[in-house]
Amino acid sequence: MTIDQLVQTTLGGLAIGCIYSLIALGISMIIRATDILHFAQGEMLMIGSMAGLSSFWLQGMPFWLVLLAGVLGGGLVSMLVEVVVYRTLRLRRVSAINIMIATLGVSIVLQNVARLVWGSEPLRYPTLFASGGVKFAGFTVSPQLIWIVLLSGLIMGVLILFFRFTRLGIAMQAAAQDPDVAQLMGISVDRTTTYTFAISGMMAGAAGVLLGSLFFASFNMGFLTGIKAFVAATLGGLGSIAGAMIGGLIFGLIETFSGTLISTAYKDAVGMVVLIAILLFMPTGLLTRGGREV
């Protein structure tokens, strides 16, 4: 492998791993909130990627209002899953387990709603970005393997600043610390969850918007890709956002270098090779939170 090739690589490792974060951190944010694991994250993506894409076709926006329109599609949904299923099992006192069963029923939904309304064939994004390379330290670069680098960044950064510094992200934290202390406080569990699923579905409908312009949308994209960034969560530890962020960026490189030294062909199946890997020596991931300590 060339220097050339080295750089390339890993630039393309740290953008699919940005996109994988933004997904794990949905995750996390979830399992911290509610303790369920939301397996239907990787269709909140793919129909921020699809809203994204139809609202180029529709009016032919710029970048960053199809960035936009896949943020609050993804966000939309998410929201209404939540209000409408998952809130409606709760005040009926079902187990977590079967919540979380419910989220893979939600996920076959989408996935079939989707390819109702946009078919099932891959449907290709439109150039978002400049497609030639980039002269950077002597180093041909894809500028948009940088841009998504670096849009992932900020919306992360503003993630971690939303929940320093606004009071409603302080009292999202409270609800997910202690939900019975934060009802004490005047604090409304229900609405701050309904939050999260909002800003988590956001989230992952960004992903979806750079991942679709890196690749194509499709009705399962979410499918694989959902998988991936659990197997980032968990990489970073379950549950805890620093650890999503580190866990998305290392397992997209693992994946990417893995596709350049051994095959294409086989680097689904080493993000599973990981996935049990972690499982079996270090359950808890990099980072480990306290219950559901924020």
Contents of the next structure:
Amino acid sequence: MTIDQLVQTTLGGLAIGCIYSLIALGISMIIRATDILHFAQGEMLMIGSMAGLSSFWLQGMPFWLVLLAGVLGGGLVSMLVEVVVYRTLRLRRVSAINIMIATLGVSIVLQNVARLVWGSEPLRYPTLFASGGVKFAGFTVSPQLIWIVLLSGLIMGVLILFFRFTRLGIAMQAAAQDPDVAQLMGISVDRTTTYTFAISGMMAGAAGVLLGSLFFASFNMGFLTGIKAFVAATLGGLGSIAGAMIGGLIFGLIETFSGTLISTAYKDAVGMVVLIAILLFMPTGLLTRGGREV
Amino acid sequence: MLRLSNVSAGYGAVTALRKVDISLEAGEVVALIGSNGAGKSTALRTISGLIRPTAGTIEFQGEVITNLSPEQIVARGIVHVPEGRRVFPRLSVQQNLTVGAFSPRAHGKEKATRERVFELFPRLYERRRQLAGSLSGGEQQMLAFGRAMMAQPVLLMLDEPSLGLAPIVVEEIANAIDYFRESGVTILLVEQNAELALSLATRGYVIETGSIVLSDSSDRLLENPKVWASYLGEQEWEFADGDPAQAANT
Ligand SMILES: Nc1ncnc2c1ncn2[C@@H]1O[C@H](COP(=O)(O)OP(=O)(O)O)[C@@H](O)[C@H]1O
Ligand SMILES: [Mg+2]
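Alt. form predicted in complex with its partner chain, vs. the form predicted on its own above:
Shown next: the complete complex, the earlier chain at its head.
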């Protein structure tokens, strides 16, 4: 592997890793707030990707509006499933395990709806970024990858500031740590849970536009990506926000390097080997959380 | 200002409160004492809306609040400090205070009240950026008080604030309760430590297996042999064979 290859592979791994981080963050936020593993998180990415693409078809929108459409699409659908499906199940005191099975159902339903609306063929994404290479420290790199890393970093930075400094962000953490006491402080836990799903969906939606712009969009693009993001979240320590970010990046790098060094044909399998290895040797992940906490 | 009439409540099939009548006048400090499992916490949870009464009505400042949500009840100024302090462990001291002021009624006074909390509990100021989970038990209780102050209580309900704390901290708790009383807050104080509760309150209720069995002034409850036998008596062994009345004077 030449130095140039090394730089290219690292950048590619970081870019795809950022996309995993965005989805893994949502998975971790949801598990913190509700103790539910959200299997339909990958579908929020797919919906975001499709919503972005559709907005481009309709209006030929500039890139940032396509991204906004993806964010809104993912956020709205995520919020809708939470309010209509998961909240109803919680109110009926359905167990967490059964709600998780329901999230698998939601994942399958959303894939089929998407197949009806957008067809079963992969859809080409428009070029959203200037395609020529840019010079960076002596290497010619793809501006698209740079943009993905920068935008993801920005989104995650805003999320951290939101949780640390805003009244609502702090209240959402409180509700995740101790829902009963949060209620005593006047926080509606139903509402903060809905916001958690909305924000998770928005991040997945953004990831969908970014991922689409790298490859293409299709009704089933969220399935494997969602599982990989779950591996990333587990790698970082399920339920840890910082862990999800780091886990995503590490997983993206492992996958991309194994694709380059071994074979792209096996890169998905490598991911699953990583998952099993983590569960065997590091069951709590890199960063752990204690109970229902940050 | 607060009146529970005939209130029953429970958990599923378990009835934990039976036809309870409690009333508080504005500015009073009233104790609710009883042994472990008597239903004290359940009474507070029912008032703050965490559990719905199965019968009876709860009135606050002339308004029926029986079926309001916890959020709506906090918005009326009823603030409940739960048993075991329950600060948010992975939030900083400062963030815990922010959560205390979450209810819209508290937004306007947030900054001024935070300064008052820090004046009253300088330890909290020193540790304002630390995670609440890293504080000592006494400091966590101070934080729980501070968080309650942030909510601008009209009625403050304290669930066993002295539980598991060193005597020196218990003194600080008494000071904090005095502070609330002096600023005109009505207080409902739940304790297993009947002696402490009755020394702070002017009146008290005694609850046994979900029912109020006694209601009297603190002085008379302290002298009541039945109260001695059930709630102050457990401390008798500490005074060997001493006369209970004498023990009360020490
Ligand atoms: N979450 C719960 N589920 C079922 N029963 C409960 C629950 N909490 C308390 N109880 C029961 O209700 C009764 C009163 O409990 P509680 O109000 O906590 O008593 P106290 O605060 O006076 O110690 C007890 O018999 C207790 O076992
Ligand atoms: Mg109790």
